[in-house]
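Here's a solo chain for you in structure tokens, the form predicted on its own.
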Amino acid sequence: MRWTTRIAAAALVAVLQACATPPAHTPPPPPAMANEARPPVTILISIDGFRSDYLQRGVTPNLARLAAQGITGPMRPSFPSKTFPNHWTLVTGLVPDHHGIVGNRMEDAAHPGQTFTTASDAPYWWNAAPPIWVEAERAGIRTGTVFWPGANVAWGSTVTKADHGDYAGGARPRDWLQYNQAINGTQRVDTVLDWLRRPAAADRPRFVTLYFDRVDVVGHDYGPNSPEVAQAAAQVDAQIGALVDGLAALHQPANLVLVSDHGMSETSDTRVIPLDLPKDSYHLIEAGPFAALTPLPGKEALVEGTLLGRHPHMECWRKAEIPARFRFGSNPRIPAILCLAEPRWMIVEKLPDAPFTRGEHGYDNRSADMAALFIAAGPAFRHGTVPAFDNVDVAPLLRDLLGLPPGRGLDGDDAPFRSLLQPR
């Protein structure tokens, strides 16, 4: 949808003046700018690892106070509930079995010797389904990216060199960063304002995302529950706050869309499920919350044998057996063998040397600690709550905030959001 009207504009900064604490050192724009009347910007802003019921803990006003002007309701991640598939399914409203990043680690038998990790970049892992950026640039919107996973990948490009990582083509956001956990959230905040400060309207993206991981790194470290995960939410949410300080400084219209990608469960050394097999027998993919496996030849029968059906605190099948509530296990990425094990317990090769207490995510979608967060306000939206839905729909809701026509064969839709849009 296009939010450009005059009444829209003054709803949003309202709004964000009602939200705001008080700024601390934002510049005045220049008259020009303050007098402008500006259609609204689209933010989809990630803090990586939020479960929802952080929201419930007293110390996120900003986040607060935006769900209370806006919308908010829980949504449920996609399976596996792990970073990089969920990032890929928000902006192309495909489950991972279908857009293809299945995991944060993964192999591909097209691509033999190579391993996807949260550190590749090659476009042949992500070239199976356009992200909305690319899907907006081709509209004529500017996008611009604070760090996003894939939005660093030239999409839709081709490998010309192999060793030396050169790419022919593909598509990317008009403005975007390369990942660096050093630039704080501070600094990822400013770098949206500054986009936004610019004087010509066709130099300023009107599609931005923002990423935050602090809340992630720090629940994996001490978990869901620690005094840090508390602090570390109180301060994204004051970064949050100081961005919704910014737009209004800048008398900046904003449809915000708050996720995150996963929650996050607690896990420790007594919780913990070896994997009762020869070590010769299988390859190992991915562990944890979830293993991931492929037997190798003439191990078949052993390894199914032993994994095969329901144990203590874990299920295990054939890739083609996944339960279908899981809208997993057709793509080729998917190892032959999955092994899920209930919140809170992790699959393990060997047995912890030393005792541990952490987060960890990636367990059954449907599970309450996996459960993320929604936040959405701005012009655009009424005030209203949303039932429980899943997070392929938040892609179709983005399209129709920049204008974009439905998309064509996707997982998700926009209808737990229609009756709480404003009328074009």
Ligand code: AMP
The other form holds:
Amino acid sequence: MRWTTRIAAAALVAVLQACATPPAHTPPPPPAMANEARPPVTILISIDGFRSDYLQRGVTPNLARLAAQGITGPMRPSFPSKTFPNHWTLVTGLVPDHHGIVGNRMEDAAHPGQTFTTASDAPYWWNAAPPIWVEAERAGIRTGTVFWPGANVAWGSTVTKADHGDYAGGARPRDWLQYNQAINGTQRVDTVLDWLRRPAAADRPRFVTLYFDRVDVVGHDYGPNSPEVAQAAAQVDAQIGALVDGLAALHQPANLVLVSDHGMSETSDTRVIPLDLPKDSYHLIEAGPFAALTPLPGKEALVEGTLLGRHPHMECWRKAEIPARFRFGSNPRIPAILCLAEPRWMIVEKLPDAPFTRGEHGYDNRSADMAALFIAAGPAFRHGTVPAFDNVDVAPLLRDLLGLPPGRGLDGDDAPFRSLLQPR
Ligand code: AMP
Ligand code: ZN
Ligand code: ZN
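Okay, that is the form predicted on its own; can I get the form predicted together with adenosine monophosphate (AMP) now?
After this comes the whole thing, all chains and molecules, with the earlier chain placed first.
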């Protein structure tokens, strides 16, 4: 369906919605009309690793149309500009330092011997802050997730048998699927549309998350400037076009909030910074765009003396001395020393043995290479642009869309969007 036809369909739905509350003396609407009067669904869509400027490459006509209809602007991720910390920020409104997912890989002295990876769904890693789907379910709003980091987790549950993955209690989205990379983008979109096609309104979610990983994966493998990334962006754009068409065919009004978690920076074997430390002097949590490590007992002076301060293309701090603008450094899961490379550079334990051009993220969250996608369109939005804002403001916006009260103690608020929302 052409966009103009979609607008016409959306306008028709709006008109029908306006007719949906008849005065007491009119008979109930015929079934076809009742079907039209669907309340809007809020769909939070993440295109992992979609750098803000990919929008200008001329390969994403569906995203361009949504941006032209609604609101758009460059969004700053939170530090570290990695997938799991930022997805959890987007749904909690807290910076990683406060919500506890401080990296894609972490350790925690409170859980000795355990290492968090992207496959970890033990509740204690996630329990510091409730995600928006838990808040929505508590308020009686049905939710569904076609993937989101943390959506596999029974949030708020407790471990009953260590190492056996047995948890008691906890809340999940009403509809959710175990993460599976092999489920392609088209299947993900079809799953959302199938949920919204359910005949009974009470069975249909009112808040949905939809996650696409392909642009990130290809960005890592080929670098952000590659034709492969343009092709992956075009492919996900077409899948989002199919979602918009499917919603129009169902006469389902929708507020779409499209985001990415971070951008992508081009790395190369010619831009590497070896960690110049004896192997037995430190314990490394992760290296790459940043290195997070702890000196081994007795080696503190050696490690600090070698690393702390400025180096060519890298700077290192004790965790308590990380500059305030990163809003990172108080969480017990952050190890003693953080080193941060300039965008395009990589901190490595050993020099690469073959040439490469790839992509990476995790850098300074204010760098242009890390700038993330933001587009919001649907009946709740006017048209306009938002000046650059921090991604902690997305969860407060979602709360507004769902009619939830403002969250307490969040790191962001809905200020960037207030003048761009239609009156309720
Ligand atoms: P990153 O290492 O920061 O680039 O993380 C991106 C990767 O996270 C992608 O390759 C995804 O396949 C993976 N991923 C995204 N969501 C999930 C999830 N819910 N569970 C496990 N892995 C995921
Ligand atoms: Zn990511
Ligand atoms: Zn990635």
